[in-house]
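For reference, the chain that follows is the form predicted alone, supplied as structure tokens.
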Amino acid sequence: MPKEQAEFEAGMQAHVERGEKGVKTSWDEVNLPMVRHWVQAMDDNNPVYTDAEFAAGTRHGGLVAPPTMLQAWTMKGVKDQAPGSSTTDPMADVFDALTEAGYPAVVATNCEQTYLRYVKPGEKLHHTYRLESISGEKKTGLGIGYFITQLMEYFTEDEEKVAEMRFTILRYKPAQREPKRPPRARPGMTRDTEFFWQGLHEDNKLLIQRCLSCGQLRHPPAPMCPHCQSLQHDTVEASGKATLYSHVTMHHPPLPAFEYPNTIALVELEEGTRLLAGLIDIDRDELEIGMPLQLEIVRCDDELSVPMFRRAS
């Protein structure tokens, strides 16, 4: 471990050992209106929380609050408001040091609550909190960082402990990820064009449809020959030699599967048919009509290969 990191972690552990505590008090006593809001939101229909007559006949002798409402009684406001009797946060220095050291991101990872007894309407709670533990630097899917556990202990006004909570967060450096390019859209494959795409992907061949009656080559594939109207056809394999017939450079709309500017070429194969294809390693300023090109079949993923062209050597 580098000396600088070892010193940093030793400083973090010193905060744990000091055990400094803060206190958060509540604005209000435990009360029925807040309990009613909670149980309606949670769809918790236990009558011991809202039916005074029923609750009087239970072992509690009256209404109690749901234990899982524990945090609600001392929680700060949305703009960090807190009762004046709450103290400043003793862990602020820890979090500031982590941010300064390059661990600014935070995510909650675990919350463990222990209830010693039910709390009742009319009781007013406060809780103490302190840094209980901080891990060594860990590598996670989110990035590298430290797991920090706070211990919060809840008390009544006469200092009877009623619950405690351990709340763990991860403070981390977000991992740097290369943006993942989405896959290319699938071509519209029919029984007439299936041979073309299968030839590229499975056989590494660029196939051209040929009429069996008049011998004319055609692309894109079609069920009928446009010259003699024959429905009989087979295929021939293109040599891969071509020339640039025309080209256009697309700027908008940007499709996430492609890099922009995106130059699309109309190439004329040695056999005489033309097709649209992308270009490889040719700057658009270098393009010249008639320049010789050479086929390269590019495998996009496990299902799709496409014909592209680079400058002929």
Partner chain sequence: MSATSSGNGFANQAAIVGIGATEFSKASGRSELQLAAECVIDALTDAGIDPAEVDGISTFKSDNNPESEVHRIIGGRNLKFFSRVDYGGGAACAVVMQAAMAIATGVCEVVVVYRAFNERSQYRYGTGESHKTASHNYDGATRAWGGVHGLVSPASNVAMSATRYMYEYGASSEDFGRYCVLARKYAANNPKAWFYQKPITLEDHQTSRWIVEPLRLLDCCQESDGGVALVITSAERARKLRQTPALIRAASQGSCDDQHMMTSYYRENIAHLPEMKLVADQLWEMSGLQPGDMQYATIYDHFSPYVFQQLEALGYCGLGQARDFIREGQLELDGSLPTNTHGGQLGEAYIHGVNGIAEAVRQIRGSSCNQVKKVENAVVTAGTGVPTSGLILGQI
The other form holds:
Amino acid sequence: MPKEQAEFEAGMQAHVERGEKGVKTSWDEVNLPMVRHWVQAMDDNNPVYTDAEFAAGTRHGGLVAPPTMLQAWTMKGVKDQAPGSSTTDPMADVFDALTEAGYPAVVATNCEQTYLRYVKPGEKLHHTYRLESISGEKKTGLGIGYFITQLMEYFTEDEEKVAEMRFTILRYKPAQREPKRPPRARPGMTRDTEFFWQGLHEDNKLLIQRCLSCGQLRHPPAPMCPHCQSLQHDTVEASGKATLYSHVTMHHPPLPAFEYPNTIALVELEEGTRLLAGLIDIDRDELEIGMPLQLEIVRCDDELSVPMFRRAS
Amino acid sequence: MSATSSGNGFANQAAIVGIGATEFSKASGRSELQLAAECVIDALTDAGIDPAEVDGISTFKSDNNPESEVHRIIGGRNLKFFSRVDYGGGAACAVVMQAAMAIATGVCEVVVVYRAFNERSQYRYGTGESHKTASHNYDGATRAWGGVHGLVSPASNVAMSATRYMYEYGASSEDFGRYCVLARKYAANNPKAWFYQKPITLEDHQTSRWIVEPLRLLDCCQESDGGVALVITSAERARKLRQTPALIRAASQGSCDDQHMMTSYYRENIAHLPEMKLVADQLWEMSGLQPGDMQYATIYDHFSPYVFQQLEALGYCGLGQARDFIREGQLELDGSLPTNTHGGQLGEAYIHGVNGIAEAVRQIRGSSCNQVKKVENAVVTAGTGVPTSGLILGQI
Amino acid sequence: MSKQEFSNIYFDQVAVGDTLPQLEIEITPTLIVSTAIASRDYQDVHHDRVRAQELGSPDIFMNILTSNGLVGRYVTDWAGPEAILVSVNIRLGAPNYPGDTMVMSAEVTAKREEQGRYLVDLAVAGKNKLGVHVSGTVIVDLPNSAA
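Could the form predicted in complex with the partner chain be shown next, to go alongside the form predicted alone?
Full assembly next; the chain just shown is listed first.
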């Protein structure tokens, strides 16, 4: 791990260990109008939230607020945090440091709520929050980043703890995603050439046409052998060993199916025939005519596989 | 030189007696058929021949204007010969060969050749459009070899050969650039050229963007709208017409050595043009002339590296030596082979090589903007990388 | 609304491996917006389609508090008004966009008596056409009929 990153991680861990807390209060006590709005929006018909008479006859002993509504009471709302909330966010410097270190993107991943008891209309809540843990650097589908868990503890006005919540977010470096590309153009085929494409796609084989009469290998395929005029032919599977014979690097026209610059090779197969092919993981500055290459058949989509080559090890 | 068996039956029998053209632009603003009709009438007027006399037409397979329709709207009466030649710009000299053979054999008397298109404003060969849908025929199956990898443009097809040419003979992008600078110098002095008064420097060339490495933007011909026509009749009649005739001393076609359309990648050496060598051998034999007998050349320049390989195929220098030939200034007006004095397809316009034939005619007439002192004979080539053709024109 | 409409599930009626009836929830713009506002979450991506699209989403999408609330509702719809939610732990996945349908399902994974409470663990999932929107574990305290 680079020194800078080690220092950055240590700084975040120190923050966790300091356990500095913030507080957020609520504008209003737990109240029936907000509850009613919530249960209607959620289509939650549980009568213990809105039917006082019913609720009184249950284990709840009276109206309660939906427990999953916990966060709503202390949310910031359209404008300002309720009075009494921390004016500076104790975690701001951690988030700033993450942005600066190249992890600007955020996504919530987990929410764990534990209810010590249901809260009732008339109770006024506030919650504390602090950084509970920061993971090491993780590779995720979205990109490399850190999982950050905050612990929120919810209290009534007389400091009775009623619930806690762990809320985990991923702060990440967005992975350089391949833009979604349309599929490559379908190859035109005739009865003379379809075996080549079928061999690649269905059998994962690079096939070379062979004259059954004189044994000459030929590519591109043709119905007749130019050497002996035989119409009889079969195929042999290429070993996959090849050398670079020539190459070009396409810049224009930019077709949406390809990434540019797009280097295309003319390779000479070990068997002696040549073939146009794509290249994998070879920088165009490293291209050297004659360099040894190894076949890799690449499945482009459900219909098409193409021959590509990488540097032979 | 291996003996070639081309007859000389039509050598010196016919001549180009009229040349005509529209303006060269990026957007003609009119139909391709109108461009064809305009340039044909221009050429007939130049020749002093009545449109009603046109009884033969020879054009490119890739031209969108039907011979019978062009003949009908120019006021033709009896069309007795109509012929088309395939392989894109490779047809350029072959259409003249068809005309000369038709006249020499007495099939017809006045043949018009035309090539007219809106290749810039309506469709562009450089966009790779034709690769978007799969045609399950020979052409589609052949395009597929490169198409699935994105090798879709004429420039990319030529670039594959150019990379190997550079590897085999040590030619550089700067070497290619020297030709491009020269073509633009000629164009800068040709009022009909798109790049009139717009010369470039070698530095401009070297800093122009990549199209397909190793080809830069300034290595590539233009994409143009326009039309060019030629009028061909018998040498006998040519003598009586108003213009100095350009006698067709020789014409030939060539396809050989594991030839493919734009992708002859499977022959032993892809850094030379054996089909152009086959064309040249026939030209020299048919005309009884030699490379040194030419005072002017139109060398088909769709992409600069093929100018080099053509000079070698024609016999002006050995394989890989064209870069020295060009650096020495041999293609300049005071060099041994002034070439593409109209500005070529890089500088004047891309009309599939027919504008280059017209320039060779002007050089023989003595009417070029960049006139060579005295042109007895001129060699003209057609598109390369494809089955191709060539011409030798001369004074009667 | 009469009390008789609400029945309760009792602890001794539940066995590990039981599955809850599925619940299909149509994801409408109204659901997304009204639940976001009810949870006092005014982030623009939950009510402003233009802004959501500027930020790279195809449309507005459901906020987390609502996903959490729907998981709780799904469990208490089944368990009845006597049930007490002890914890709701969720993991978030594919977004809920308008026009989709979230299908919720759950399975009883454990049950136990703990300090006089009768606890049932449920593995809950809500899937939409993009994949799993939400998955997690809910612990619910059920009345015991024997008590």
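Residue numbers count along the first chain shown, from 1. If you superpose the two forms and keep the largest set of C-alpha atoms that fall within 1.5 Å, you have the rigid core. Owing to the predicted nature of the structure, the values given are computational and were not obtained by experimental measurement.
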property	result
CA of E159, rigid core aligned, shift of 2 Å or more between these two forms	no
Core fit, then E123 C-alpha moves 2 Å or more between these two forms	no
Shift of V39 between these two forms at or above 2 Å (CA, core fit)	no
After superposing on the core, C-alpha shift for L304 between these two forms in angstrom	5.9
